[in-house]
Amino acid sequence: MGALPVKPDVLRRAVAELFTATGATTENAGLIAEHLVEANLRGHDSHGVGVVPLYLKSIAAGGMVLNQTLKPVADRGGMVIFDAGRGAGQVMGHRAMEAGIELAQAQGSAIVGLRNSHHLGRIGRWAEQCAAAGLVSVHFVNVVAGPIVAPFGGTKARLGTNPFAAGFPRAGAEPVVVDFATSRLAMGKIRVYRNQGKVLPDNALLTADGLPTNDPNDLFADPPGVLVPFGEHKGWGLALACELLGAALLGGETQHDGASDPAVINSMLSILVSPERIGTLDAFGAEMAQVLAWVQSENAEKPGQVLLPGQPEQAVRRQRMDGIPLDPATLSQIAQAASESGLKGLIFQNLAREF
């Protein structure tokens, strides 16, 4: 059966009902729907409502913790460290990145420490939000749910998938955003994969016993499969980075044995710098569009050929501005967890009774 295409005005009031539902205030339940439902939009299915599921469950267990109040742990002036107490990514994430915004445009730089979050999300939307304001930024993440990425070389699953993303901001244009998880593959889209039925692309997970495999359902066996990083050693050296960057350096948890958790727990480092402040607003603007025509001017030839980060997302959220479609197996699973959290008659599981 194909996919229901929803709108995404009505994807959002069904996560924030949903949410609210569940005891988020308007507001929060509100930046929780926004950051999901882009992640749908701009094709990243992996980060996107399809968690709900793994939030309820967490919820439920004590993990995510609604209504959470950012706390300040750390003011060094140029460096503030924030502590979100297993709160819910989507609204400690911004909140953070309002923090730093605010610093960087005052003094030209900021250091944003943000320890011990609930999932955080599409990390590329952080980067967003500071392209937004006009600053280039850089964030390193790290993962603490249960080991399920092995370092290059090994087998055995140590760290998490720990992304990468950083952005540059354009005057009269979209930003360049960098985004992307140290895995191969992100562990959401290995769900993607498995409930639309696919099988995964080579060299993107390996069978609990160490042996590759194309089938998105051995990363959720018993015992699990073990997804690697991508670019061999420079994927994981990179994964190494954020651990280390991302959480030790802040105090924050670090996955640093086998034991697993109902909650995805991260922590981020951003550095965020802004153009104008420092002096070199015009300068980089101009030496950047050098740049972009250059690494672009393939395109005159062959157009498309070459295509910048964050152009793929942006073309893909023009083409599902009509509709983000969601797999029967989807919204299934999400209007399965809200009546185990006791909740009915939401817009999910009316539309779950579509197909």
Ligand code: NAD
Contents of the next structure:
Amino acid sequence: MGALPVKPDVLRRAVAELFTATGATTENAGLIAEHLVEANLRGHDSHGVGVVPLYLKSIAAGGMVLNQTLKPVADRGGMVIFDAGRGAGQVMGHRAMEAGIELAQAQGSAIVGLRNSHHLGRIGRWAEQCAAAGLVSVHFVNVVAGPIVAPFGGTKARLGTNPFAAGFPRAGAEPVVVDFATSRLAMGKIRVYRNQGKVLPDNALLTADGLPTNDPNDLFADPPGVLVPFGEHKGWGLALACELLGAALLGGETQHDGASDPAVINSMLSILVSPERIGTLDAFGAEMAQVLAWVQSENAEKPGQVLLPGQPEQAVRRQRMDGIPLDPATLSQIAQAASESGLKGLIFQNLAREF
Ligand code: NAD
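How about the form predicted together with ligand NAD, since we already have the form predicted alone?
The next block holds the full complex; its first chain is the one shown before.
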């Protein structure tokens, strides 16, 4: 069964209406909808509207708090820390980056700690927000939702999929955006494989008994399967650094036992630098242009073979502006979650029926 193309605007309105109906302010519902649809637009369906059922369950269980405001808990030496009190990540992340951008533009750099937010979604979004303001940024994030990734050398789940992102603005071109989970596959990607009835690539998932598997259903079995880190010991090291920098250093929640939670809690350490304010803007632009031309030059006879991080998402975005393909399983999961929460979610029911 195929997928139904849905116009981004239609999807944004439908998602915003669901969150307004759950009690979010129009502005906050708009930020949530905008972020989720942008993830679909950029090809990351794992972090797009397919997470709505998870969010509705989390709101009902008190795991995600709508209309929360950032609470400043430290402001020292160019570093600010906010506690997000489990507020919607799309809102908390946006506000924390706004504060960090203002600080970095005033003093050249800023370190922003955002602790105990609900799911921050696609982390590259925060790098894009900084890049749009002319800032280079780096983001280390932990995930507390019950362990799901085994350490390198182990077979038992110990951490979350702890993502990392970095963004580099370019004059007259789209930014370079590095953005990935430190597991070989992000958890939401396994859900997408399952919903689309596809088998997983090798070396992404172990069964609960520690055996390699290509079946996405094994992740949702009882007991559940276990994801593995990307890049063997190196990905594992970065995953641990995300846990320690993203959360422990900020006094945020860490994943240190097997307890699971309907909420997905993210803490994030972001470093923002203004090349303009530190006086390297021209040199940075010129050196980066040379580096990017050089790294892509080897395959000059086959243009487009070496992609820069961020380019795959930018290309998918151009294609999907006319319609985001949504699969029937995702649509009916949203419709069902909406009705279980006492919401109408009519548009999703109608779309699901069109298959
Ligand atoms: P992925 O494996 O698709 O990797 C994406 C990164 O690789 C991007 O920077 C992309 O531009 C780059 N890339 C892809 N193909 C490329 C190519 N051929 N050449 C050069 N660069 C290329 O990403 P993922 O690990 O599946 O993560 C998906 C999303 O999930 C990310 O946005 C991440 O932030 C998000 N995530 C969020 C959480 C959370 O708790 N909030 C947890 C894990 C992941």
